[in-house]
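There is one chain below, alone, in structure tokens, taken in the form predicted alone.
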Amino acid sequence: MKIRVKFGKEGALCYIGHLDVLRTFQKIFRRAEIPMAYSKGFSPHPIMSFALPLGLGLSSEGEYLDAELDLESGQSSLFPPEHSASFEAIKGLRRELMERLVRATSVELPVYDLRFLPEKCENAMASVGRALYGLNLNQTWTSPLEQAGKSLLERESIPVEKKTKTRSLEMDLRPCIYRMSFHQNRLILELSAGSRANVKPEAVWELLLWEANLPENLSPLSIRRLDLMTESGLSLGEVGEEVPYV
């Protein structure tokens, strides 16, 4: 059986990194007894993956891991096997793996919700196509970013110098930008992400400041991240069902 587990990162723990995250989940999984399903071969470990890794420093709310679960294990008595279970078990199971999750886990790594997944269903990394995110300014700033931004939506191309590792690529970020809004000290970004083009907030961030002409080392009061989507725009905690028809 497959999963989706929607969780955040605050705290302290904005500052742990990618892989810290997946040996913490790892423990979670462990320390709530969920038998989890395990990868053939000389090393085996545990089947999960997370969506996009998250910038170090940021807080979330839309965070996302696929896990494959091993009903029919010796460790799994407390749940039903999947082939006997009716709907009332299912449901009951969703409820129990979330109560379990969420006493093994701690405030500031928290799940948010839990939903089983069509067998063939892509798993979250690949699964990513946008980022919404927010990020809240000091006051003074919000009337010049905002004319900036309205500036930029009307362009029909943006391009801008992306550096990697290795090389710096030409890009276009005006395709990449989905959503800009301002709510009151609050700027809301919708920009892609995934393995097409992955945009941070920062370059965009940076962008604004430019055009607004305000000095490049202001930074947002604080960025978080509050969902990840689909290329579609459909939200990967939409995906599956909370209780899946049997």
Second form
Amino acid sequence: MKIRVKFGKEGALCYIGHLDVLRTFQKIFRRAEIPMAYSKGFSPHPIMSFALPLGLGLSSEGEYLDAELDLESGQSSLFPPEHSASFEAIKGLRRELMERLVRATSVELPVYDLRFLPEKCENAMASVGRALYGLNLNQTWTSPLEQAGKSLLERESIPVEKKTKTRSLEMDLRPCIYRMSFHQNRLILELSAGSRANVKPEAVWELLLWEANLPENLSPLSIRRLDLMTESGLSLGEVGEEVPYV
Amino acid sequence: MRKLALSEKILNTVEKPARYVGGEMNAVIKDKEAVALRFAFCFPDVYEIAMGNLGLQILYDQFNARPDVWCERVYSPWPDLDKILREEQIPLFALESQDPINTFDFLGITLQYEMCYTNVLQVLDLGRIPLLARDRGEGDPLVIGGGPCTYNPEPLADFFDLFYIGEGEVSYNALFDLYIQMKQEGAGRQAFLQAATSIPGIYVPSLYEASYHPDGTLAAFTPLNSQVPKKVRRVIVKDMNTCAYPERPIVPYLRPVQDRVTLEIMRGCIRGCRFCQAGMVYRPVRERDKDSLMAIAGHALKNSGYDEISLSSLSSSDHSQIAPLVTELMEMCSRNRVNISLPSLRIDAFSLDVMSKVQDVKKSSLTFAPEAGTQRLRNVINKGLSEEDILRGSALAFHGGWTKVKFYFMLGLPTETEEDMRGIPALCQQVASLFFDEIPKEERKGKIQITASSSFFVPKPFTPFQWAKMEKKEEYLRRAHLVKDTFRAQPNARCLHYEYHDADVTVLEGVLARGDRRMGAVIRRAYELGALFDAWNEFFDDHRWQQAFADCQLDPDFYTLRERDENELFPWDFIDIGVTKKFLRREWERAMEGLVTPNCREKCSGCGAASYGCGICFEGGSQSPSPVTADAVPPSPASGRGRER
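What's the form predicted in complex with the partner chain like, now that we've got the form predicted alone?
Full assembly next; the chain just shown is listed first.
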């Protein structure tokens, strides 16, 4: 049985790297006594994958992980829903899983939601196409940045140089920006994310500074990831069902 | 949300910022206004090393169980943050509250190895606490030291207000009660320190005075007033089964060196190896029984979510219930997909059977710690592990499919000759030959790999070798090179690998281990010259220390190259560990005659630990304690101890 868990990163957790968060979730499932399914092979490990690693130092309220549970083995007090199970019984299982996860985690790694995924569902990592960020700004920069944002969005293409470890590539940033809007001291960015084209909010920020003629060492007060979406803009949290397909 | 002591900018600059933010699962947050005493527990090394320490977890749990006490943690900032804290003048802070440590009532520092001494000064310095105890005033925290190095606390005497000698479970409650009471009464720092000397295990260095003979040896060590005890007796837990154990260990986000539940199955060791300080200072052996261990293991695994558990003790095979314990643990763990790691198990049919079930035979290696290359020298050090034991254990292992074997040796042991040195490669060669003899070509599942590593012996206080002399660095290297060359000349040299430890560090460790109060100035000078993280090869620089010795006009050779006289007063003699100096001297003499002393279970040798009235000394019948001077050489006990370092 596959589930998708939506969670956040706050406070100290912003400084915990991706692999450590993965190891932490393995422990959370153990503490919650929710049995995971294990990979086959020489060194079996729990089957779990994350949608998109979050850069160190960023907080988030829209992270996702997919996990495969093993409720069939009878190792726990949890049981898989039977085909004839009532809607209420299945909702009860979801509630029980949520309660256990919430009890087993800490306030700085909050678990918000849990959904059952259909068997053939694309995993979170493969389905990520966009990410939504909120940047908190210092008031004095807001208006020049807003101007700069407008002029950027009016262009047909924004060629930038993207450096990789071995070489640098030319790419067009314009189609990667789905949304750039200012709300008082907050900048909302909706950007391409995932394996096809991944644009970090810091890259757009640099571009804005340059366009606004602001010193390049300015940084936003904070950057927060708000959600992850598919290519077509559907939140990863909307995929799947509150009740499993049975 | 908790406030953090470091800005986002700094946290985004430093390596592994998770070291400094706290907030781990099972970390304890309290209301600082609601507690009477705040304790900062420091392990003076980097986070990942420190968080693997069991003692810290035990005391953290115990202190925080008191509603009137809040215990937090603080570790050495890595050199990158160290630099930033100095430049930006940010005081060192505790992880939980992120408050500066100089606002605490106590700073407790655990001293696990000598090479962390400059890090102690780093923590005080960055914490804005005066380095010297005598410069501290009413507002400063009381700095208390504990852990294995307090069995000779004298090199650090200048920097600590108190030392705690013995097992932490025993006297801290009394110390905290006294502190809270005297604080409420408005008593001053000096009055508290004086009163604290009445608590068992507490040593206040400023209330003692050392004087020296013209030749530099200690002449007298005397309390400054009559209320201060002449001797400080180590305190120990009498019954391990009634003593609390952390069932909610802190679970770090960053991977610590010990990323698992540690299950301490017993304290002490029956073996009596003559070089081993732990084997003497933790006597007598006290076990936790199987049922209590199973309950602890179950709770700790459930509350932490760890997928591995490790048995911890000095020699796990000597636990009287080891077989049923391991069998039950294996049942519980395989149900829950938890791995078991079994360091310090003697290699025999039982342990090999267990290990083949809990680990991947092809990947894992077996470890023997013969410590010396010849039987003669093994008798000198009382290491009851014979060549036959090693060969028998290896043969069993080879038939079981293992192809990797590790050996631990020491060079520079008392009475060592070139024959003993050459015995190291010879023994390894014998094991390699055994593989080729025992396992037919078609059944060999991989190449045999034998790795031998040697450290240089450092005499430690409260061991029978506390009188021994050390060698110069050049002599250590000569011996290591001789061993290396002999390895190269072996017929199966290609399967044999040899590595040896750093000799500079060994000599310094020797000075610090048996040093006296005069060493304080040297440690401080070395710190001023930039010494820090000396336990890390990449940071250790012997030149700074040599400079510090020269600047302080102290000769390191005085502490290392001298065989101490039978009647010499040692700086640590004011500590009473139960085991008597008379027994240690008798063991030294037996060592010089190559006589083996039986282990505690075979026969009591009257070491003095029975004065604690507990543990193996009272396990019954014919083994009851007696002031024996055994003359006959008993059969050497079979013990191929594997161990993890």
